[in-house]
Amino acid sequence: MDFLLASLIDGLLLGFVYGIAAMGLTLIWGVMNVINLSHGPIIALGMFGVYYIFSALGIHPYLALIAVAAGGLLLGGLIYFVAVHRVIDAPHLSTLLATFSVNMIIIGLGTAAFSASPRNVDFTLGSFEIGSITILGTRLVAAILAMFVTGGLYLFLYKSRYGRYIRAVTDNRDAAELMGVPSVRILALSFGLGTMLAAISGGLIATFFPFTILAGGSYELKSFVVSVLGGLGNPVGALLAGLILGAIEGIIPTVLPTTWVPVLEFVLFILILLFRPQGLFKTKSS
């Protein structure tokens, strides 16, 4: 029973960084109905961003994070600009070869640059007990600033003057622009918010996992299970979604090969697709 608590605390701790790194991608497709394929490069990236900051300047990995957050969010604004403005009014097809497009663009040129040799951040925190169970410092610390994260995104969504404007292009592109919301700047606004959350959980992800610039690619698969799971367009679902992912990642292997982790993530994938499409979190008439 020991054993089976630490794997489902740990496994909850990470799903906090999974949670936000769907938060992104469902912010772009609940915005702008745009599925950003790459979203895995840019988590990639933000390892690699903390990795450079933290190595070579000596600033510490947490706060390396800030530096990472802005550069997600004017990355997010230009790859919005370049290739998704002109197509997002195109069928579903045309944005989903332009994402996949900078996908490939990113690795390419991240493989060019940093090859695809293993990087880790060389950086703990220690662990501390709680009676027979031991948690890693930087687990925990991960979890606590995905927390702050996701409060500084409701409180922008649901408290400030953009958030207001995001939230009218996201019901109705067009009532709003008669408004007089600036929908383009607003929706390079919502595709840059997505990229900066996806850059920030990769830099969490990088104080605790070695990785390489493909190794965003299974976050960003574990990013669509649980975008789907807690409902697409919706980032408190996702975050939920995300500590339900987790729980499983935690347990899984306390019982079965760690090998089988995958399998049943897509298995539980397929199943919400199924009888549920709409989320668990998520209502049908939303």
Contents of the next structure:
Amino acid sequence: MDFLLASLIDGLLLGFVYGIAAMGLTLIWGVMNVINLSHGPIIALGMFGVYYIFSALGIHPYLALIAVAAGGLLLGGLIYFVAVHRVIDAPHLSTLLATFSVNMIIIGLGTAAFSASPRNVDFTLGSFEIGSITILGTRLVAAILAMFVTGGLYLFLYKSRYGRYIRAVTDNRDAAELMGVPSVRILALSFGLGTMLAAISGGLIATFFPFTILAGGSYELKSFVVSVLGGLGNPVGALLAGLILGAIEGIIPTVLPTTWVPVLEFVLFILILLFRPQGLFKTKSS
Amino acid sequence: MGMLEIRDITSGYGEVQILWGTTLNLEKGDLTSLVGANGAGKTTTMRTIMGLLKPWQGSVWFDGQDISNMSAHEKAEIGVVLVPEGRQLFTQMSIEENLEMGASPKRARPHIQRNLERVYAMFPRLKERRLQKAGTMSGGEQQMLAVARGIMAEPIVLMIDELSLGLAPVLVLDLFQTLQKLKSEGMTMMLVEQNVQMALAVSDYAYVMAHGKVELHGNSRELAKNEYVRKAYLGL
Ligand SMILES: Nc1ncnc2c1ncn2[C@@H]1O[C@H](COP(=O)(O)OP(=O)(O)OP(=O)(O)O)[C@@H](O)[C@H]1O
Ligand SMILES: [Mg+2]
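Starting from the form predicted on its own shown above, please give the structure in the form predicted together with its partner chain.
Whole complex next, starting from this chain.
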């Protein structure tokens, strides 16, 4: 029983991080109807960002995250203008191919620069016990930081001028333009925020799992499952769905071999697409 | 020279040309109306003036300045504001947030409080429901909000595409009175209207559009007496 509870808590803590990764994906989809296939490599870049800032400069990984977040924001803006902007009104296939190309470029450059050998951030916060349950410090901090990031995103979107602009452009881009909103810059900002969230999630994952430049791929797939579960375009749904996925990942290995985890995740993915494509949390009216 | 001048504009959608050399001139402080049959190109003209559609040829001038190459948000920023056809509200936002969005241009921000009070006084209904989502309001309420949002932008030139569509006649009269008030404050306005009789009655100058061109223009009162206009547009 304790073992089950420990796995569940472990999974839930991880779920917060999945949640913010998926928020990045879902934010971009929600604002501009673009599926960002460079999501995974950006998660990996976040991992490498924390790794190098920590191991080469000796800066604390959680401080390194700030630089990684800023880098993610800028990189996202750059990707928007270079690869996405010109095809933003074209059919979905064009934006898929454009972001997929970015995906290939990052992986190619990343493999050349970092090789494909695994790294890990040599850093620990120890662990502590609550009753008979052991919690890894880095995971707890990652979950707490992910909550702060979520809260920050919410405040930004709902309480700030630029957040309101993002919601306006999401709602009706032409009307936003007519009201004086520079919609192209807002799209670039939104893409930047989406990649920033991906990079932060990568940076957090790097504090407890080893990784290579290819490691982002599996988190990208999880982000898809989580986004769809939470309702594509719904950031709050993404966080809740992240927790669900985390919990599933925590519990399944206690009853089945670990290899079943992706199988069941994608069965869930298909079931959701079939029976509740609007996601778990979306009501009909909204 | 007019406050807003549209010189010999051509434009369209994709390969399809809709406007074939449209020329309009809005005198400062005038209420100008633009009328014409369905499909004549009125909305296309508005979208091209704002830059939501790129003009193929011709130019747009605001207060003596060529603004043909500005994008829509830059035009809103300098005071050229369109209340678009079909309302185009931010449906997921509350009424108040829609109004705050209207006040996005820098020139409008310092006056947001005054303008809020002003539009709430014009449309008390909006104040009562200010926290309701715009998408859940009735058609008439949405139209009020669309106009109010435009006023929030502190326009120098305010263009309204389909003012009276879907509104009860009493409300239309109210709205026209509101516009008269704005006009007395010096605002330059253009109205696109289906109700030609009403449009000619309230405006100073009018343009009649057909097939992507200005067919007739002149003093509204004189146009209202014009034999051809009476037959073709007023059904008299
Ligand atoms: N997005 C579009 N793509 C292609 N053609 C369009 C588009 N929008 C409008 N048109 C065409 O352009 C022509 C002019 O349309 P427009 O909307 O400017 O007319 P209008 O004068 O505003 O009419 P109404 O009084 O019905 O609003 C019409 O023939 C219309 O079918
Ligand atoms: Mg029209």
